[in-house]
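Here you get one chain, nothing else, as structure tokens; it is the form predicted alone.
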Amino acid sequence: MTSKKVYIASTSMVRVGRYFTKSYKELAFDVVSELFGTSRLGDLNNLDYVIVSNVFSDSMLDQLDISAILAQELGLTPKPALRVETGESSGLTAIAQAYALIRAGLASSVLVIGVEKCSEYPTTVVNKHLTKLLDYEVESIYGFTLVNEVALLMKKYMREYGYSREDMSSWSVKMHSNAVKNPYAQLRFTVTKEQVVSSQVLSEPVRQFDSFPISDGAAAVLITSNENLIVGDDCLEVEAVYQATASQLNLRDELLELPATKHLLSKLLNKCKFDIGDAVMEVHDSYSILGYLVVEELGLARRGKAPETINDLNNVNLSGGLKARGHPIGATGVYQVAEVFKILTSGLGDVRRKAMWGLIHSMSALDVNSVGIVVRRCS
């Protein structure tokens, strides 16, 4: 029996973390054999499409049309397959591709797949490529990279609402003590604010312990409007998925606000009626001071108000954020929907809530290309 109504049925992922001794068809084998192990899909012919999330695999991997190479890889052939490339916000981007499919019958059940293999290259290899998530021709040939941009966003956080260095570190205590319940979580250590305050400084005032540690990573969720792969209750439906892009920061009226971000959570937030304060989320924050932001947009905190209520939200990044869980770039998205379905299923390690609505967001760069996803557990 199948619906138009979109399931998430199963997921995998490996810890983030820096796989000297693993490729990255090695790290995707791994994921998508445990999905396959765990999920009711059963024979190959079931699945109708394979879709890659990965950002870096031509400039650093020297590899095109890597999707192809994992079907074959993965022993996928004949399936089609196809690459998504949105910056930082690829691997949602891959989950919204995927359900773009199921809704317009052109699938049935879509394997989506994100991989990132960083640690090839030391980290100011990765900076560099990092880097062409600007506009080249207005940011980076001029040297600008996006921990500057995102310096500049601190700064002036920080003097429009007076807050000090170590006030801004709030957002870096509160994800490393998530992250540390995470089984899949890179950084799964605590810090305090005099170490956030001291670790080395990367564009002033933007220090290491405000930034996400560069990770490699492999995650794996099937989607499906196919019922008889649904075990349980055990799954979510996905209600709402909005895109939305922005202009780059010079071309911004007001710097301390998201304007992609915000147009789709007015979307999502519209279309699909329930308490965000009783929601596990899942947002993007790169950089500690864009979690704030994101979470100013929500509305779960007064403009200028966010690092004085982080430790009052305790359904924002459950795993740590990209802050600490990792952030596999192109893996990232994919990683995130992952975690919401363990939390509000089986558990992510110990975490476990009995929430029925889940919201993900991904964006690239400073808000330049953003996704959100709602789901809602099935019950």
The other form holds:
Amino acid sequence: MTSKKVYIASTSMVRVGRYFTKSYKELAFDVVSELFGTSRLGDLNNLDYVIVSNVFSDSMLDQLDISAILAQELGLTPKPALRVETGESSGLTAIAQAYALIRAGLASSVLVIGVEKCSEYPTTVVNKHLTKLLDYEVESIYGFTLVNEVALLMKKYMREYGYSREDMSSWSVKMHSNAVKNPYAQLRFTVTKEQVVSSQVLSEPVRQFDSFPISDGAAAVLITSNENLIVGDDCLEVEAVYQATASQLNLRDELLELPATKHLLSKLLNKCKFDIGDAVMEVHDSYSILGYLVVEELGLARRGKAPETINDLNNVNLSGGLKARGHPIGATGVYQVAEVFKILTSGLGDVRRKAMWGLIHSMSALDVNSVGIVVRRCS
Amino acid sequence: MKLSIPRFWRRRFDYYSIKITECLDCGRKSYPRRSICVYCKSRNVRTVTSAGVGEVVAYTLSYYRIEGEEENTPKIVALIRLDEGPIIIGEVVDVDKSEVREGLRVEGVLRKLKSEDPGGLIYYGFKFRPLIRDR
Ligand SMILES: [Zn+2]
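Same protein, the form predicted together with the partner chain this time rather than the form predicted alone?
Next comes the full complex, and the chain you just saw is listed first.
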């Protein structure tokens, strides 16, 4: 079997935010229309598969089989469609599955749609659905949620490395300053360390400004092995894709490491030889402490040093990250891919880098189901 | 009806006591009860009932608001190392937030987890309070 090259040929996004006047169908329609308008996809003949990434359709939209409903709504029938769900990493899993279909020769072009609509209900209801990211029978039934585990981790990190609460705020400050330049970001304003440390406590020491906002969003990516669908120089090749799972927090011997992320990064970086310091990266930072730990797993900072070095890192989360671009749960991984695509090609707004390599990382909860993808600019 | 009788009932011994997994191959103990050892993946394991006593390894005071959990907010959530060895995540009750600390000795106590008031099902399960009696 010849090994097929897999390309990211086109991407589109709506600005992450709260769309009280639009449904998930309208958001998906907007991004798919833009993608059809700007790509060379033309009619449906060039499309083989539709993959929808969405986490809360049954919880918040009373909808199962959202991929069929969207295929109907967007005029994509009779193309095969399916939904993927791996918690918060669903979006990048969808991209990984598109890659797998193409590599297996079962499709030459796959449309990946990430869509999530969290603003339909008040925050307490969204929070209830977010508790489902943990194991219901042993964790959520007791009323525990991800932010509690994140708080335990953050406290341990601060104790271990001697950081104050204010020291830990540099991630949020950096992400907000990045988001100001991203036209698709939800929180396009700067914050100060003082604002972070005086924001509402979620689970001490974690505060509101350490956390992602509640977001709606939709993004679409065209993955293909068909070189005719590449527009000009706007093209990335997918070099490698890895995924990994890990045990929950209380079973880990090393609390301040991210086991699934560590596992997949070692495989990714073993396969693709490039200088990570020169790559453009989008990583999962649902909470600031997780951003620090990912940066340390990537080797961009030594263990315990990320809060001191993040301010100098100018190739990580140029979008603003989950913290400030926003976190439309099932759509987030698709956004990350679209952002790296734009940064390396025509620009994310004015944010553009000459780099050859990109790395996208996503995880669910405390790194229990994680995905990493390495991409390379075609020209 | 939000709560499920069969779903809870079949795990009643997991909720009304603390069951841990002991690996007969590598010797490590882990929570929760499973049919595999999470560390060496062996299926040669047995279930052991914990005495329910341990100490707080780390804790957080949670104000995070979850629909249906309003009555029980804020709450103290902790990692607790059971005397048998494994770490469990548990809620610490019957303690002022100024008194909870790392190293605090705690014991399991049966408490209400969720209910369908009025007149509905009630789920009970273990929480932890400061150790008040010698064993
Ligand atoms: Zn074992």
